[in-house]
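Just the one chain here, laid out as structure tokens, in the form predicted on its own.
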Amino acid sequence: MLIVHHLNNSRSQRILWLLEELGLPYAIKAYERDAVTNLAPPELKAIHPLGKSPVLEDDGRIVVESGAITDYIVRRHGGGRMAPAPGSDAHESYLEWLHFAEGSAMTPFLLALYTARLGDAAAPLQPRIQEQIGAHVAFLSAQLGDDDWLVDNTLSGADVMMSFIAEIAVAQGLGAHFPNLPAYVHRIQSRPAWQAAKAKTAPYNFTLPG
């Protein structure tokens, strides 16, 4: 059976929505963030030296980072679900998305979180960080325009990897400026795999209300 190792209120939710989307038998081994410092805790560090979430455990496989580990999912246990035929053009979009959400869209959203914490000797570098916030955000809701899903407008796992972006976006309050986000990300919390996953966990700060 194929093992979650979940941290409360993190990136790993989404990958318990596409087990869920895909039907997948799974067991999650919960682990909370200090109380304290927001961070993981150490019992992490046995898994993986990291220590970071989501890991998974697949027969004794270990699989990181969560682009990888939706792409690992999908081939390996997918049966052809979540993702567009390989070698097809609409599969090379699929891949630049699972890399874009954290390979350059997440990387604001932590320098803005981290550097909070430095007060005002960060405030030279806050004009930057806002603008790679907006420019990643607007980027987004452009390609995704009116379509429900970003790739050929059918689900994947690229709408997996965007949502945990989409819904911090939102919950930062640029919805204002790019209203096709709050509908994407109610959207995606109103599918009953979504649901399931979160009914499965600690309360998650990036739902919406209603």
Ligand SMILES: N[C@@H](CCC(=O)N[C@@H](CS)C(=O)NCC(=O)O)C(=O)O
The other form holds:
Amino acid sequence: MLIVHHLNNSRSQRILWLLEELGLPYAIKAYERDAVTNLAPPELKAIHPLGKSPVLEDDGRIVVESGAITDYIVRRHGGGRMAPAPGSDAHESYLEWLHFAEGSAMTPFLLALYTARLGDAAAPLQPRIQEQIGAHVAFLSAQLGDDDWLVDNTLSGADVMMSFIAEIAVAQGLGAHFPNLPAYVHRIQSRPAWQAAKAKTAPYNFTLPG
Ligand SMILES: N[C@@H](CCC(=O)N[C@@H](CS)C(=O)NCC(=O)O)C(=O)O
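Could you drop in the structure for the form predicted in complex with this ligand? We only have the form predicted on its own so far.
Every component of the complex follows; first up is the chain already shown.
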């Protein structure tokens, strides 16, 4: 049985979406962020020492890192769906996106989040951080172009992983500069599987209106 240790309003939402797209049975073990610190509750550390979400449990095996979790679910439970054929050029692009989402694209967003707490002391860092947010989001926008989906214009785990980057980019107002991104987020969030995942969780802050 697959269990997702899910934190509200988090990058774990995309794992639920993936499981819904694949129509796999799974259970959600829900955790709530602390109202003051926004951090995960200590119970998550009982599942994995880092105490972060998502964590996937599969018959006792613990898998962390959303890119690795996406890869694991698709390989072991996907039945060939949600990824290009292994060995194909498209599969190499797919793997790049799985790593790019957390390995590169999230970094400037997290730097902006943390340095914002320093106020004026962080001012010298902000131009570089904002430039890097823009560069990563511009790359995503250019790669997507007029297509609906990132790899071979076919929905895959690459879109699952990049959905959170697109959502936070749009939430931060970057959609005005990259109009294909609000459309991409809308396309993602309109999917019945995404809606089904949303219905099983607490309100999700990165939902587009309508
Ligand atoms: N790179 C990790 C990031 C995991 C992560 O930092 N998750 C956040 C939620 S988006 C979390 O659990 N934060 C709560 C905390 O650090 O206490 C992944 O993609 O799985």
